[in-house]
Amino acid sequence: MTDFIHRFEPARDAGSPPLLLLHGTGGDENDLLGLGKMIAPGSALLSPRGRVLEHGMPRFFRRLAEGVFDEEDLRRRALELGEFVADARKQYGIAAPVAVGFSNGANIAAALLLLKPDVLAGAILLRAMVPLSDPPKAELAGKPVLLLSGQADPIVPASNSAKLAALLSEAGARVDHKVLPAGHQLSQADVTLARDWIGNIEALV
């Protein structure tokens, strides 16, 4: 299996898609096992460890500056996170996963979806902005993806969230974009509606 430090809980349900929870800066493979329960409490949980370090703090792939990606980086370490992802379907036996990421998380998620479109079902974008300057075309066809975005978020600026949502849109993606009341952070609004919105979702994936 592609090298990627992880954690792996089996599903308790059947008929609950598969997540791929994919931490922010200075996360790691534990970080979101909670948001995971909470959100789908039956849902086997496939957690890795992004495999950069930047002073220290893992991420999933290389920046140049706050908001500033490498974005050749960003391209391998998809590619890499895609062929994990594979790995571990086969050795698992789990579906296709939807993607729920945060900050860096779901920096890379977004582009994994824009990258190799059929590793994922679906995915839960929280704060993310537009991972790549010049996007190939995607066919998304019908994919659900649910960008959480935040009012006062002083890392991604609105006008960006709202070009990843086109983006996707364009893509063929079946994109709900939520701007919220909130910052950069968590809050219990998000974890609500990513709830909602997986329950919706469970009959399509």
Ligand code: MLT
Given for the second form:
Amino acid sequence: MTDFIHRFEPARDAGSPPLLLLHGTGGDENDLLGLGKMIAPGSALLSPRGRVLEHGMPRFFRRLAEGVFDEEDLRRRALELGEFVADARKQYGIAAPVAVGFSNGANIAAALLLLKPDVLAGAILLRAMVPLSDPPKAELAGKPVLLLSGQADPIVPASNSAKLAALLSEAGARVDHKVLPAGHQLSQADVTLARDWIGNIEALV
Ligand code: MLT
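The form predicted in complex with this ligand, contrasted with the form predicted on its own above:
Whole complex next, starting from this chain.
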């Protein structure tokens, strides 16, 4: 199996979509398990740890500065993550997951949607930004995406998250973009909106 340190928790309700939990910079495979349980209590949870270290802090890909990505590394790491998901699906017998990514994890989830659309059944992108300056033409064929941005996010300007929403919509995703009265950190509204959204798509995936 592609070598990612990870946690897996089996489903408690076979009708709930599995979640691929992708943490932010400095997080690990334990970080988003609580969030996953809050938004989809019955879902299987697959939670890898990012394999890049920035001053000892795990991430999913390298960056040159805050908000400036090493895109070659990002492309390679997104494909690696896609292989990990394919292997984990076989090993644990789960369907294509819905990604739940925060910050750096949301950015690699967005890259995965654009580079390997079949890996994910959908995505919840929390504080994501445009991951690639020149993405390939993706076919997202109605894939559901919830993008939750913070109005006062010092890392992701409003124009950037709007551009990501447009990029994913143009590729055919069903994008629900909401801008919350929040910064880069998550708020209770993120949890509530994510839980309601996933409850509505469960019937579709
Ligand atoms: C990133 O590097 O992916 C973004 O700047 C978000 C972050 O991790 O701070």
